[in-house]
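Quick heads-up: it's one chain on its own, the form predicted alone, in structure tokens.
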Amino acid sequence: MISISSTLPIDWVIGVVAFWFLIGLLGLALQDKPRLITALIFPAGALAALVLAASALVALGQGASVATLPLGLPDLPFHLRLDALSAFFLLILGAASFGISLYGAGYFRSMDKATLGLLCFEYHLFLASMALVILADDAYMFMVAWETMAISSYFLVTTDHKIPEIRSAGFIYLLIAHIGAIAILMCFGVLEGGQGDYTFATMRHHALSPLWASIAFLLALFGFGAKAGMLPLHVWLPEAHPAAPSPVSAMMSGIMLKTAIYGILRVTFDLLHTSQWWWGILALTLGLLTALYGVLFATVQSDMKRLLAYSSIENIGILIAGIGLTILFHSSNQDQVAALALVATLYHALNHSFFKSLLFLTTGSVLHSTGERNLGKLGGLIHKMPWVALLALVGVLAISGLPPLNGFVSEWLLLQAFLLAPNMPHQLYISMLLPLGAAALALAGALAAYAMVKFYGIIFLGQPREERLAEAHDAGPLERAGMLWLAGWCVILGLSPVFFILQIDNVAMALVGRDLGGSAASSGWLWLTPVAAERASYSPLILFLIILAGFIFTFLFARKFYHGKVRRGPAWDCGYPAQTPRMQDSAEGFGQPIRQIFEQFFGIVREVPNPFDTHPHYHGETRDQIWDLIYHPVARLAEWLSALIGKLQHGRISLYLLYSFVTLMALLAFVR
């Protein structure tokens, strides 16, 4: 008999994956009983996610464990491995999906029962496939899980498939996902090296030449970058996230994008035995360009979910830049700073899974309550939706990198890695590039804060811009519970970073051979010291207490000296007593300064009325020029080639026989 104490974490993880698959099937079978699905299956899936997170946390401090499943092709079973890297990303999956599934239990209550049963199956299949991607220890299982993840998420994105725009968004997503999957498959082909064994265990022991190692890295960066939303492969993200139901958007942005980050780390630091400095420069440059590109477009969006989608592109750029910095330092034998860059990257991945999931869920509540995604038709919802407004405030403060919340910790650590970079031997221009990278990171952080002020201010502050907003209502208990879970971790990760960094150190030790344990906690749990106390240190708890004391002092001061003397009245109207909500700053107006500064960068389309228009109308739109530069020419080339090839089809058997004859002769000439 197997006792609980003797069960390994990998057994628990496999059990959770099987459980998710089974309850997904159960949801499909119970589609005529939607109340059971929302009241029983989604909460059960959430509890399983909690078990997964606990198992992963235990596994972080243990050695690698492996398992073989009697599934797959003959003589090709599925191989699984739970080590520090996979445990960390499973921790992200379990912790974030617990809050999202709780929220989903409330959010999906109003869904049509036939759609709900199918969505329940796809949702839990999506969760199980993501866990298997992270657990896979051979290329065959990895690709099966990767494709299952792509297909299940495609069906989730196209839940409202009767809308043409949503079908189009799903097609773009699936197309780029499969282009990326082909590159990943080719990468595994290179890593296998002609040995005929596609297990990761064999790849770890097979050394490639520098040329083939570089080819494998480039294929991995392209393939996983397509899934992550790296420039210029990001175009699916702003289309798919607004199309999907909000809990699905939260799952895709908060968790699924991290599987791509996991893939880059797995290939670069585990399956390849070598790294070259120019890999780091390439990843660093692409990451910073992606971050700046994403955040610039986030500042000018009028759709709240598109704004968050572009913000995800920015954060993915930060993560890829952190990976590039790690590669650069690791290849130069600067492993102490490489460990710092890697810990900062992983901490940011953890943070992003919480605050971005939280923000997508708050937009879900706003959308559910008002039926509106356009920022220009919202406003003043803080009075109707105080819970959602408060939790959204936590999310925007965290994603803006303001202390003492979690976003500040990871961005500060990454900035320290830039600033504390040692002298790079033989590559003087790299020493010049790193300060530029730090400046780009700081600029991205400032623009992200700008975008979040717009996001929060336009939705929740001011006056309602539409009369029907008077009927808006706050989120239900389950939605609040899910959002509270995510917001709580934004606070906890911000106030006690040392504890979590000591856990992440296990991953850094496994990948780059160094950790921060000796320095990060050298001044005790109260102070975070990236390298040494005399260089830089930060105490979030003390900072939080100072901020709290400031609020309390201000409150008591005002209460003592102005108690009973405060007169409440209408706000000063600047001499314009007939103000209406239309006079408030709009989403377009808020982004106007950025649009003006970077006008040459954006593809701006304007419709401006002339003086004789009886019904003047103004319309402005900011387009992603990557479409015109890359995707539209490729699409036209594909159409032209298709038309050219189509001319071969005449419907005459004699011509088809001639084609076969010519092909046969050509093959014979080739093999003679």
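Here the structure is a predicted model, which means the values were calculated and not measured. Heads up, when I say rigid core I mean the largest set of C-alphas that superpose within 1.5 Å between the two forms. Residue numbers count along the first chain shown, from 1. What changes on going to the form predicted together with its partner chain:
- K647 is among the residues whose C-alpha shifts by 2 Å or more between these two forms once the rigid core is aligned.
- The Cα shift for L658 between these two forms, taken after rigid core superposition, is 2 angstroms or larger.
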Contents of the next structure:
Amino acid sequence: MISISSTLPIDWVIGVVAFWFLIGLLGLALQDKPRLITALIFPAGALAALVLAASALVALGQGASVATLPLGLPDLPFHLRLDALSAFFLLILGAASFGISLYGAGYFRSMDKATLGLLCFEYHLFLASMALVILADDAYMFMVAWETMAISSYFLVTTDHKIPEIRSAGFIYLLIAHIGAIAILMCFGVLEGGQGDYTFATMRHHALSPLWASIAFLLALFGFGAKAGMLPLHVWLPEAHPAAPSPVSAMMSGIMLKTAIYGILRVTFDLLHTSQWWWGILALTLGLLTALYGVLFATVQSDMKRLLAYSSIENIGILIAGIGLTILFHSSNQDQVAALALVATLYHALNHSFFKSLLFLTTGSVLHSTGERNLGKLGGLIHKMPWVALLALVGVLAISGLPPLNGFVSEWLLLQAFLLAPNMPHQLYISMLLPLGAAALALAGALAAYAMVKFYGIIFLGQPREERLAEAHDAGPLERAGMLWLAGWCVILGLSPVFFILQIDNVAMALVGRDLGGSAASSGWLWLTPVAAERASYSPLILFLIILAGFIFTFLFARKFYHGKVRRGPAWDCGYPAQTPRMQDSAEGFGQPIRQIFEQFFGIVREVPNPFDTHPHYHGETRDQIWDLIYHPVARLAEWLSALIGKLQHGRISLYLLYSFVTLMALLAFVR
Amino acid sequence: MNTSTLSLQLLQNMLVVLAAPLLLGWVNTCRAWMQSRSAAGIFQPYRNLAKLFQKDAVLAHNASPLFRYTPYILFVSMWLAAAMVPVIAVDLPLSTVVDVIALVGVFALARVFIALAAMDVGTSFGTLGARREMLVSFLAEPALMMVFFTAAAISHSTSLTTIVGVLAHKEFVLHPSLAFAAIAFIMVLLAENARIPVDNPSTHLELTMIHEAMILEYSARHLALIEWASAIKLFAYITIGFALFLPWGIAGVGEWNALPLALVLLVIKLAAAGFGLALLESVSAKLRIFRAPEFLGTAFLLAVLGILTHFLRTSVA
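Same protein, different condition: the form predicted alone was shown, now please give the form predicted together with its partner chain.
The complete assembly is shown below, putting the previous chain first.
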């Protein structure tokens, strides 16, 4: 008998991974009993996720532990390692997927049974492979898990594979995932440095020359950037996220994108020893550009899931910018500030996995009850779906970075890290560049609020734009529970950040050799003071209590002294009597100012009707210009090259014999 | 935290709530004088509020709870923001709860709620106002943040208490970066408080309005709270401006005998600022909505220039 106290967290984690794999197979076997899958397997998977989160939390405070699985090729067993960094990302995986699986248990009920069994298998395989990516301690294991993750998510994206758009979205996803995977494989090749041993332990001890280190870093940034949706490799993201079923979108955006962030951190701070300041500048610039680009496109979307997908690009940009800032500070030996930037980045990763998953799940509920993804056909759902509306409001406020919710904490920490930049010992231009970075971050934050007001206001507020919205119904109990879990963490992470920062500090200690430790909690757990109390302090719990007390006080005061009645009447609207729901802003209308101001950034396609049309039709579309600037030329080049090579093929035997003859002669000329 | 600082905090809380409509009345009076109208008197905002509070509230049929509770959230956020700014003294217990970045966050919280409430009833004016408000704010907010960053870079802190302490008490150096920041701040102040040239606070039934379009559906005590909140917001912004750019006279930690002087100086500064605001509004014309981004873009660039000037100076020195 193994007693619980003597088993290491890593054993529990391996157990959960194996369990997920097994129940996935079980789901496949139980294909004919769909009730059993949704009532039993998904909740069991969710509970396993909770176990994973708990063991990761325990592991976060402990040292690294390793395990070797007797699987894989001969002489090439799978190495696993659970250290602070992987524990943190496993915590994200476990905590967020608990809510998503719980939701999924309710959501997938309406799926037809042939797809449900398969979906259950792919879903749990996806979960297990993500955990293995984070656990892997050799390049071979990592690539196997990484590819399993890509393939299982590809099949999840193409669940509705009968729709051509979804098939093409899946194709683009698979294509870019593999271009990225090749870069990651090459990165491991460089890191290994010709020793013939692909374990991370060897790579960790192998010092590379600055040139090769830079090549490895660039390959990692490209490869993982493709998975994360970094500019200009983001094009798959707004296609694939809307195509997938909502819990899968939540999983991909909330968790899978984080595995790429994990990869960048693992390679940069763990496997590579040196870091150079220009890596930081590169990552920072790319990250901020990605953030601005993503949020700008989010504001003009009219499909609610595409809007969220672009918002994920924004958040990934913020994360990469945070990593860039960490590298910059770390390479110039400012380890305390590096720790601050890293903690801010990790906190944001944690936050994003909760609020973005939550928002994707709310779109799932809206989709379920209305069958509509286009913002312009929704409206007024706060009356029909009060629970979903309330939980979505939490998510919207959190993602807009508003105090006292969690999104604000990480944004605040990151801005503090930017403001500590003047201590940089580098040349003048870097310390001048960093405030511009803070400005870009602030701009992205304000635009995110714009996009989110649009998202929430058009879906949930106002009058229903279509008549059939009257039949919309609220989310079921399991779905509600899943969303409540995620929303609850948005609130808790917002109100008491100090506890979690002390945990995340372990990761900072492991990666940059310093933590915030004492200084973050120097004024007690109520106050968050990243450097020192007189430099900056923020107390979300007190802020929240003051707002709450003030709210109650004002409410009672207004009620006690002026007991005027509240009566209901028709909307006034400046005295205009003929009100129709069509007179509210559509999604396009709400995004119009942004479209007009940033016209150069969008490829706008307009179809304006002829004045003599009896049935005028107006059509406008904003396009991602990266397609025209990068992807279409590359595609045309490939086409041109293959056409060129195609000329060699005529189908005549004599011609092919001639080729053989010429080749033979050419080779003989070499050999001679 | 002790009883004396706590009582100071309570004094300030009462002061900002009660004095804010007076400031608005003063601005309106000055504006009336400059435009050769006879003024309604500086107490008119109080009379408006009292009247609104006594009426029955009307809610639209499909107004949700969000619509109903937003005025309270708005009022409390603005009150909170104003209570954290060192108006007469820096020794405030509440000011450690938020720093300037969080202050921007509190303003943003209020703004998001009012924009959502505007979309709630589902009228054409409401959504139009919400859209325009978010448009103005997405450029004004980063500019405001940059202004604060300039002050934070000088004082090595984002806490308003420390900023005021450093700027007002420790050193008497002219910072050219603050000059840029001050101009940017005034531009942001005009935009964020729905003043000319970005918005017109006294307009109605015009397609040019922003703030008023959002609150058209409100009545009675809800409207009163919103109007009061706007007055407090203006007060808060002007006092933030004092804290950053004219901090002289604000009493330091433990300087109790400096309080009366601080109060007198505050009244003088407010009177001058109100007059200046009225003057600015009288000599400028309202911009087209799509000129507002240019206006705020200029503010943003000025604020960025301010912070760059600061780093240029410190690096050269």
